[in-house]
Structures are given as C-alpha cells and as structure tokens.
Amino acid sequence: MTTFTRGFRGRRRGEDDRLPPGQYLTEDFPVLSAGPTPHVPLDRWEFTIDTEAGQTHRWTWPELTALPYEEPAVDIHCVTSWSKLGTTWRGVSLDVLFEDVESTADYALVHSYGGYTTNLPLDDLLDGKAWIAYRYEGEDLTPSHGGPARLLVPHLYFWKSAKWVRGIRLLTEDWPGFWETAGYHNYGDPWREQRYADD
C-alpha cells in the first residue's frame, strides 16, 4: 500500500517545473533595494571593466547601446522566494564586452552606482550567461528596477544581477560583496537553495 505525507500533492507539470525549490510564482515585479535608488544621467553614465593588471576598458552610454544586443527571455528568481517566468530583456552580452579584455582572473566584483557590490566567478558572466541589460519588456529599464542598466545573471538568485551597474573589477581571489558579507550565500544557485552562507 502506498502512503503519502500529509499535504503532498506531487509535482505539477508546466510552469512548476521552472520554479526552483522554495519559490512561488509572481506576475508582478517586486522592487527590493539595499539603499536609495540612484538616478544617473545618461551623459554621465559609464561602464568599466578593470583587470587585475590595472587596465581599464570603458564604455559610455552611446557606446554601450551601439553594440550588438540580444533579447534574452529568461526566468528570474529572488532570494526572498518569488520567481517571475519568461521575462524579456534587451542588453549587451558580457561576451561582447570581454572580447578585447585580457585577463587570467577567476573572479569578478561587480560595482553599482550607489555603492552596492556583488561577487561572482568570472565563468558565470561568460558563454551567454550574463548581459548588461537596459530594456525590460520592451521599455527602457526604470531606475526602480536598476536602470539605466543592470547586470542580468538569471541562473543565480537575483541579488547577483546588480542594479545600476557601473563596472566589473576582475580579481585573482574571491572578494565577497554587500549581501555576501551580510550572510548571504557566496554563490546563490536557486536550484540548490543557496540563500544563506550555511546553505
């Protein structure tokens, strides 16, 4: 005879297969920030990649938006347990931005306007896994959602997709960012429920 734990309903097909453990589906786009929302004029906006050797690669807003772009449709997952499926963005793949960057670094520390930082292995930013996104659902990305541009790394919890991105510093050793030093998981894989440092 088969027995079931009280409340067990099995796994539904379809959208639930795209929800990592412990996540619930939302149709809206919650706004969560670690501090005040910076408003960066486009004529003063820039994005930089600084290598471990001290070389700086720099793009202004017109230079970034003139680069070839992609329009990824991705699921996003917040550490606070909401997930939003099938979001559409426009942005420049980090593969394009790294084409002329020479580095032997294994890690990246992402910096934002407003002082926020987050760390990632460099491999998680390359090979079609990450973008500098500046449009969302066909509209310019609003400041509340990280505009004018944010990092988009959809395979990790959304705190790794830094809002108001202004640069990436390449490192030979891992250096935790804002939430990582506050007890969040260093990597943040939603499918492994890596929310906090002990997970």
Contents of the next structure:
Amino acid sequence: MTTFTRGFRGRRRGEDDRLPPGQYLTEDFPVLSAGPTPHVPLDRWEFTIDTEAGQTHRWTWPELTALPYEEPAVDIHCVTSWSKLGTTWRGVSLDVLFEDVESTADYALVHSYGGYTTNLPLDDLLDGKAWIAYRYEGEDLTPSHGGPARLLVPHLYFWKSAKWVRGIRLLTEDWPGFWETAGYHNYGDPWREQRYADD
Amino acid sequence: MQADHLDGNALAGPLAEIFAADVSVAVSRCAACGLTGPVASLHVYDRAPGLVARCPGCEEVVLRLVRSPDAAWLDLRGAVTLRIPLGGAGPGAVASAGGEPGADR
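Next block: the form predicted in complex with its partner chain, after the form predicted on its own:
Next comes the full complex, and the chain you just saw is listed first.
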C-alpha cells in the first residue's frame, strides 16, 4: 500500500477539504457486509440492465471486460463514518453500458448476487459518475470487496456502491433498497450528511 | 479465518433497548423456509450499517436493526412469529383469578 510522509501530504490539497462532515480518514479498507460473501464463477457471471419496457440487456464476463474501461481515482465515504482518499479502480463506465439502452425511467434499483439491493436516481449513474468496477489498486477485485465486480458510485455513501453487482432495473417509480428501507437515507449524499431517513 | 458473522446473542443488548423481554431467548420462525429456532442461533452480520440477522438454514434475512442517533429501525418481516417466554403472571393468570374476560357471571 502506498504511504505518504506528512510533508508530502501537507503539499497536497488539504485532506480536510476532501473529508465530508462527520467522517474520519482511514488508511485500510474496512470490509462491511450484510450477509455471506457470494462466490460467483466467472463462467456463470452476468450483468443485466432491465428497462421499464421489459427489455433486457445482458453482458457475460468476457463481454464486460472486453469493453473500453476507465481507471478512476476517487475518494470513498462509508456511512459508518470512514473515508478513504485516492482509491484507484478499473471499470466500465455506466455510460458505455447504457449506450444502447432506451429508457425514459428516472430511477434505478441495483441488485446483487446474494440478494442485496440499493436504489438511486438514474442520473446519478450517468455522465461519468459511476462504473462497474472489477479491479482495485491494480489487482482483481476480491470477493470480500465485492468481486468479481461491484458498482462504484463514489459521490454517494458507499452502501450505494453495491458489491457483487448483478444488474440494474430501470423503474418509473422509486423503489427503496436494502438499507433505504431500514432507516437509511434514500439518496445518501455524504457532503450533505444524508445518513438516516430523517436527515 | 475469522467468522464473518456472530450468533444471535449479539442481538440481546441492542434489542434490550427496545423490548422489556429478552428477545434473544425467543424462538423465531423464518418467513422464507419455516425453520424454527432460538433467536440466539441466528447468524448476525454486524460489520455493516446495521445489524442483519439471518436464518441459519437458508441465510434469508429474519431481522434487521438500525440505530440512528434518535431512533431505532426494526424490520421483522423475515420472521413469521417470535415466541417470547414470559413469566406466569400474564393475562391467563388474571383471567383465572377474575373469571373469563367478558364472561357473564
């Protein structure tokens, strides 16, 4: 893992400026999970986008990893209050996956192997804001961190970045996901500290 | 390797804040597979934004508990019932002392 001296840090843009309210900085990468870790064989892995009109767009693992990828370096913020700065990933932008998807839906419900779900406005997945990520810090994404592939939506609290992502359903009405139905905020903007439903 | 979950005894403290009785000694019935067993036998995932208790048989969610600074959010839809052991001085004891409720005496 890369480490920086204090002096080097001091010349960077202030870390405090990159920490949303109520967050603390961590150097490690805590593993959070609401259930057992699914182990999905790559020859049976698939990712789908289901539109509100009933059309399904489908990618196998070789198809996904043959698509143009990006390598975003992003800060991530967990609702349990840790933040990690400058994480590097490799993944396919959702803009690429949505290129041929026709939809007028406003909402997305992301679902994962293992049954996890999370919801967000479709706009938050587009325009360079989200990726299906399959490498982290130069290595294949491990199952404990959501491998083989996870959603990466770093501008929202990290529970929105669904591990073990399996697909996205496009919906004309919002449908709250796993934590959004259990007291967590429907949108989850860390800079507005939208942790709980009442925030 | 460290287990990825705790047993249901981990629910005792957080649920004691909500219920007068100790729910960790209750018997729950899983809404997904019907398995009946003590709440203490559930698999509790606590390294998460809340507590997630899963059925040891089918791993479906039986109970979720989120504690915000000013509220608790409790989801029990994965449990058909909870059988909560209580002391002898319940409604039955009152009825035997005072007659059947609504009985015309």
